[in-house]
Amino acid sequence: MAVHFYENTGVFKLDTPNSTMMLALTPEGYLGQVYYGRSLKDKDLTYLMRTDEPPFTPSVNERETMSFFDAFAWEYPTYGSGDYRDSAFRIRTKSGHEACVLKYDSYRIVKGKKVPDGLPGTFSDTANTLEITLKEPDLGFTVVISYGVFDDVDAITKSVKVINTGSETFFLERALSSVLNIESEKGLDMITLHGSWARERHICRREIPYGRSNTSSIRGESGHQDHPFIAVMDRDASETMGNVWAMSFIYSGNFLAQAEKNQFDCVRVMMGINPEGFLWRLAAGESFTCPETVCIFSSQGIGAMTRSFHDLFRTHLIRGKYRDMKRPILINNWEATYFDFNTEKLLQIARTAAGAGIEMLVMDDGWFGHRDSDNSSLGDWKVNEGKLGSTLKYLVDEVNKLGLKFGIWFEPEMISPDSDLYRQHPDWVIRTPYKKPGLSRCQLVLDITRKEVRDYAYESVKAVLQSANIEYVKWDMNRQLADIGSLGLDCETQGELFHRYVLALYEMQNRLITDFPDLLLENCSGGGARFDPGMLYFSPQIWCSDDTDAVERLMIQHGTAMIYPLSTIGAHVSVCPNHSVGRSTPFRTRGYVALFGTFGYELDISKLSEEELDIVREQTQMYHCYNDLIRRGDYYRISSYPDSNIDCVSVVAKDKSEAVAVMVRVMGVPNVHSLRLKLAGLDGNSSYRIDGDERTYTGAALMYAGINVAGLWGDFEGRIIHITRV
């Protein structure tokens, strides 16, 4: 068993494949963090709390509680009695108070682990449970943190359940969903991840100051500017070396992720909904439930974290028929042709993808209400059949004649103010009574939270989907969320909102994929804005920016790559100049970048030259040739760009039996060598050959020593090595 409690030293200890959590008891029955770091057979470290130095536990040192609390490592911070550093906790009685502390009451070790209620989350049968139950003793309300422990990947995850057992009502002011205590002899740095529209998830590492450090968003959605993520390092890590700590916050909405060093050099790292904006009434005998946070420590560097993220997510969060399989390759129509298209376009741009090798067809914005503009028709989700010149059964019936499946574009959770919906229920949008809500993209955001819109927005959807064979859907959401007010809600309950949003859209996701079982669901947000592990607990794939350019995207995709496995990362082939940058780069290039994604294409492919139709049809091979390797096997990160002008990943089979590598060469450089290349991850002790090569090299030659790589001319230039046992 991964889970031991020692009832004569009161010691938990959780033991993943290569990682040890230990979590104390102090004799006043304190949960304190012991230990969180490599695996290690030892089952009693509490010396590692100071308990036994000053200012010693209040039960022998009574006059300096305070300072004990102030620097105790809390499994879970409270806010108000002493502890003066950021809590995890925080709550308001009726009349107005706030102090509290918790105090431990018991114990249980379940067998597997179940997702959260009504929340995403991961699962297995294999892994074990550990729920331990805190209780406020003055106050009449409990605490159960739950503890999934996993036996074939170093993760740990966490998740809280708040209690009311109390006769009054009281109110959530900060219910944040797990934190560590970190100490490092060596200083420690962070890693977040930020950007923007078109460039998502750039990697921002830094030292860790005195005082806070977070990333957050109050825009409703995790967002393209910030993401629910944090890892803390030894300040010498790095992609191969050195002690990782690291949190992702398994939840689509505003969230908070913080590292705090204190006076004493300890970090506190806690991660969990923003308290901002946050407020949720929890009247006698009412629960809350946290969303789940996935901790993973690594004692060999960021790679081998981000390996055991991509198991964990591979293998414990995403559902569904396409969890393992092989992703259609699509064509989407959006940087074809916007909103001008009709049946004979879509049909035209079908006839010559079908004979590339390309096996769906995505019909995007533009095909509903009077929808030739982004200025109108969120919300009317019926076909305009006159601009189509066809029903939608037509079209999807002819695109299937060709040999392709049919996919379709949707924005469930939006209204235009331009829009028949809109018209009849003004109503229906998330905004104050007392302020005109403001437009982004012209449009308004529905109060899904409500049950009659939300159920009006899916039926929608599906009769929609209902009409022909449609078998990939893309949902997205282009605007975050403001105005912030429910006609549905309370003055009590409007600090719900945010959260309340959250959760009724994975309801309105679940009822999708539960009533077509069989569907393709893409989730996106104006590209990457809602990239997170909440989403792929309803879709296994995500849109991961609307920026296309192969350049841009090497830094895209290094951070989302980073902690999400390939099969997640909507990737597509576009023309040159590129949309968002101007930028041209090569046909080849372009598709080596994709190929490290879902793959796909993005662009009007009946302009295209016979010589680039015959480099479609070689990149569809190349798909086919490594997909399963790259969907399943382990991935290295070689070099990165613009740390350096050369950017290369490789990813290696789960057996070492196999491995490609890509590498881009940004820039042209002048009267150099060739690129010096070496691999990671291979058996050493293993004989390779690479293709197009006679040579046959062992493992280690090819990691330790490395291969020449010549004949790259030109900015942009790519190439692609695929490499086998022998």
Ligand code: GLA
Second form
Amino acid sequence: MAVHFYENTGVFKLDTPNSTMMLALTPEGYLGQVYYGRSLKDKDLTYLMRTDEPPFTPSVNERETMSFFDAFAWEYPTYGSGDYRDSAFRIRTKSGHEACVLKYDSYRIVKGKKVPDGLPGTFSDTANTLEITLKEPDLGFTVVISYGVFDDVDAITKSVKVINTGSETFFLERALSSVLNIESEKGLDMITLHGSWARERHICRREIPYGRSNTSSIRGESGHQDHPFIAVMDRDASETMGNVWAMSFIYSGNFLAQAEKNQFDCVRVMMGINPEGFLWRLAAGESFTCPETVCIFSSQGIGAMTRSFHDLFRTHLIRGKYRDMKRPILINNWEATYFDFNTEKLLQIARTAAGAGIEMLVMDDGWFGHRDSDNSSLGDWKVNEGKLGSTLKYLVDEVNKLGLKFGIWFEPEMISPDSDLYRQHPDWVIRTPYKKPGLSRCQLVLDITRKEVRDYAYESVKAVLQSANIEYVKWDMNRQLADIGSLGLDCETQGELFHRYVLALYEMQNRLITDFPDLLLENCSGGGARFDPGMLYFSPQIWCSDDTDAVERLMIQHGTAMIYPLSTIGAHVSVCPNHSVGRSTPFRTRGYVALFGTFGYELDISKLSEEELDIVREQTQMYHCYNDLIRRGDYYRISSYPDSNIDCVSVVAKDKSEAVAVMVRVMGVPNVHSLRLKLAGLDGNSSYRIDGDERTYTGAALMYAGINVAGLWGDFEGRIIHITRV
Ligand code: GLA
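Okay, that's the form predicted on its own, but what's the structure of the form predicted in complex with the ligand?
Everything in the complex follows now, all chains and molecules, and the chain you saw is the first one.
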């Protein structure tokens, strides 16, 4: 049993294979954190709790609450009773008061880990769940914190349920999902992921200063700009060494991830729904479930943290037929044609693609309503047969006859002012009653929190999917929420809109994958603005970025792979000069970079030269050789651009029998010798052979002495290196 409660000391001990989390009760019944780190056999570390330390007098702390509250390592800190750090929980009573404090009531341990009610989350039959119930003694409510303690990966999940067990309505102003209190004599750094459209999830590491440092979204989605992930680490922690504590949020809306260093050099790390724009009415008898966070501890640096996230998400979050399957190699017509296509043009692409080993054609934006640019027709999900020159069924059947599957693009949450839908239902949009809502990409957001609106949107998608043999959907979302307001909510519940929007989205996607269990769903949001664990619960892959340039992708995919498995990272080869940056990179390098994702093409293949088509054939074969390994193996960052001019990542089979590495020398360098490359993650005692090389190497030699890679000439040259155990 990996969860214990020791009655005599009031200690809860949670053990994963290599980590221990310890919580304990003070004599008054406050729940605090004692330890989170490497596995320990010890059962009682309560001497760490500082219950008798004097914060500002030399006398023994006489259990005065205020000074104690402001220093205590609370498991779930509340607002207004003397802890002046940012709280995880804040309520407002009907009379407008906010102070509250939570005390221990009871606990329960159950076998298995279930997904939280109505939300995405992790699942396992073999994990254990601990539920600790806390109560506010003077107000009528209960808080249940659930911990999922995994037995096969070093992850502990936390989620919180608030139940109004009293008789009065109150308002939740803040209900975060997880808190960790971290201290280190070395000082602490943090890693967060930042960017913009076409440059998502660049890695940012910095020292945690005094005060609050956070990353957050109030965009209605996780966003291009910030990411629901935070890792805190010893200042000297590296890729391969040192303590790392990380949190990721299984949610696709507004979030807050914050590190706050206080007067005693302790860092409170918190994660949850962003309190900005959030106010939830909780009537007597009602409950509110906060989305789940994943906590991961690694004592072996950032690389081991990454591999734990990959294992957890691959086996305990992603679902469906395609989770463990090789995905069809797709070709998408977006960068090939943009809005300018018809059935014949698509068939021309499909014919050439079929001969080059590509397995699916995806028809992107522009097939419905009268959409020839991005300024109309969202919401009118009727096939534009005039533009295509055929029915959808004809097109799909012809593509199938070529041996290719067929996929289609939708943007179900959106509406164009120039659409029949808007002309019929101008009130179906998210907006305030007093202001004309602002446009972004010429579009407005449907108020899917209203049942009739999401039913319409979902049924429109369903009807198209039922009209032909469509085996893949790209579900897009090309603007963020603003002018927040819903006709379906009253003045006390307008503050619920952001969260209700995310719940409505989850409900729609759940219907989709239930009605079409064989469908391959790829989520997308203007590139990678909704690449988060919440969406991964519904789709096994997500479009990572609209930027398909191989060099930009090195940085974007590094940041994404910080926590997400390569099997989830939508990556395509496109033409040069690249449409986002105007850069020309070798065709082979573009392929190597995309192979470390889902792999596909986004170009007019019918315009490629014979020489380029030969490379496509080579690449599609490589995909079949390496994809099982890339999807399932352990990921190692060996060196990262832009920190180094040589970028290299590798994937090693779980049984260490095989590995594949891709290296790119970003800028050509004059007068250099061959490059020395040291691999990672192999079995030092095994012997290996490199494809195309007769020599045999020990794993130890490959990792500690390395190999020389010769012949990289020019900018952006890459190599793929495949090794097998002999
Ligand atoms: C978004 C997506 C693109 C493409 C366009 C279509 O930007 O990320 O891949 O589908 O929308 O409008």
